[in-house]
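This document opens with one chain alone, in structure tokens, the form predicted on its own.
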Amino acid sequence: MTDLKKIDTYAKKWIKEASDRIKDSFSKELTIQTKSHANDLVTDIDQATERFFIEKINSVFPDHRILGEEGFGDDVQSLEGIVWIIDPIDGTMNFVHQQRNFAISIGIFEDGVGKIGLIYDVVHDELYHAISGEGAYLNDLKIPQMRKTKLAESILGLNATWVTENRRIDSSLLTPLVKKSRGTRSYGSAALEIVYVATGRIDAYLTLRLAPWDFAAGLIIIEELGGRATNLRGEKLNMLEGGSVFFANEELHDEIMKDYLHNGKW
């Protein structure tokens, strides 16, 4: 029997230690590199934070495997056993430019099933966390089950990229959705936008391209609160490859899928 409480306790301890290291870096000069394109940034702090988690996990849970954004973990080809899916700093551009609006994100899976989700907004000291079957919390406050909303009364988390000319989709596909909603927001951190859906700060989050470490923790928290998480075709999320994502309460998810996404080429 897996001791989830023990894993959760260690994970929270390491998140707080990592966050202190990140905050200590604010007064120092960052080493910034790019990855897939000029706006896909990575810093020495991203890399050092991932290495920190790997060292800690390996020392206490040597049989666990790690899938991390910066590539210092294991070559994970399946979710058998216990797998930690880690984004050491989700929202690196915000970290570089603003020193806020970024998060540490950790999703822990056992045989492909999400068990523990942890998302820590470092600057605002907000830890969103859930153990499967035990509810979800913001720090010590229990988060209520997600309320139902209709699109006309909803705020959507959606990057302007997808409703302006881009190389992935016809930008007009999502325009009717945006027009019918109450408004849109974009915060620059998928992990934070997902937990904003969980807490009702926004009502849905949609994007065309995310990696597993961007949404793994948020998936566990959203599902614990009765929300729905799929890709834009309404299919189960791919936890090894990523892709498009759509998080919302069940009623809003149904409405948007039926009226706005069913004909799209996602």
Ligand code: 2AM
Contents of the next structure:
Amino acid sequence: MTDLKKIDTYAKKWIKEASDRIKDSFSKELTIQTKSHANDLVTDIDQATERFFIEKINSVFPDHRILGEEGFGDDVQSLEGIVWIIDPIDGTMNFVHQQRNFAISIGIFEDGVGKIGLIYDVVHDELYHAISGEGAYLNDLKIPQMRKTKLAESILGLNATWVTENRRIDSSLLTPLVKKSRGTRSYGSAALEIVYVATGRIDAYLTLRLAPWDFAAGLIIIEELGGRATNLRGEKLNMLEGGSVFFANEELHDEIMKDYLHNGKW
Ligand code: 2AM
Ligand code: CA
Ligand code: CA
Ligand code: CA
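Given the form predicted on its own, state the structure of the form predicted together with the named molecule.
What follows is the entire complex, opening with the chain shown before.
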């Protein structure tokens, strides 16, 4: 049987060590490069942090595989066995511009089933953490099951990009949703926005394009708390390819899916 507790203990230890290194980097000059376009940033610290995890995991768990954003892990084409899905810094733009509002995100899957989710808000020293079937915690405090909300009394996590003209969704579909909600927020870190949904700071998070490392850990934490995680068509999330995502408490998920997203028929 897989020793999840052992994996969990190491993961937590490494996340704290990685976070100390990231904080040390605040006093040094960053090397910043761009990836797919001018606003898609990556720093030497994103890369060094991913490499740090890969070295540690390979040394203790040589048969585990690693899917990481910066590409230093394995060429993961299936979720067989144990797979760590890692975003070394989620919210790189915030990391560069603000030195806050970013997180380390690690989701650990066994044969495709989410087992351990860890999201660490480095600057606030807040570790959101779940082991499947054993509850979810913010540091040592148990997070209660998610409460149900109606859209009219809900705050939505939504990036303004998607309510402007874009090629992934007809933005007029989102206008009535935004109008009916109590308000919208955008924090610039998918992992943090998902745990804000988990803890009820916001009630839903929806976005049109994420990669698996953006939501792998968050998915495990949300599901542990009775929330719903799908894409914007209401389908199961694809852990190898990513796509649109929609996280919310059950009641709000139903309301938005039915009344605003036409049960995925758009
Ligand atoms: P990152 O900082 O790890 O790149 C910002 O709204 C959120 O979207 C962050 O979680 C960010 O993760 C993610 N993001 C940024 N660029 C992206 C891209 N090209 N594809 C998918 N997710 C992206
Ligand atoms: Ca990135
Ligand atoms: Ca990310
Ligand atoms: Ca990242």
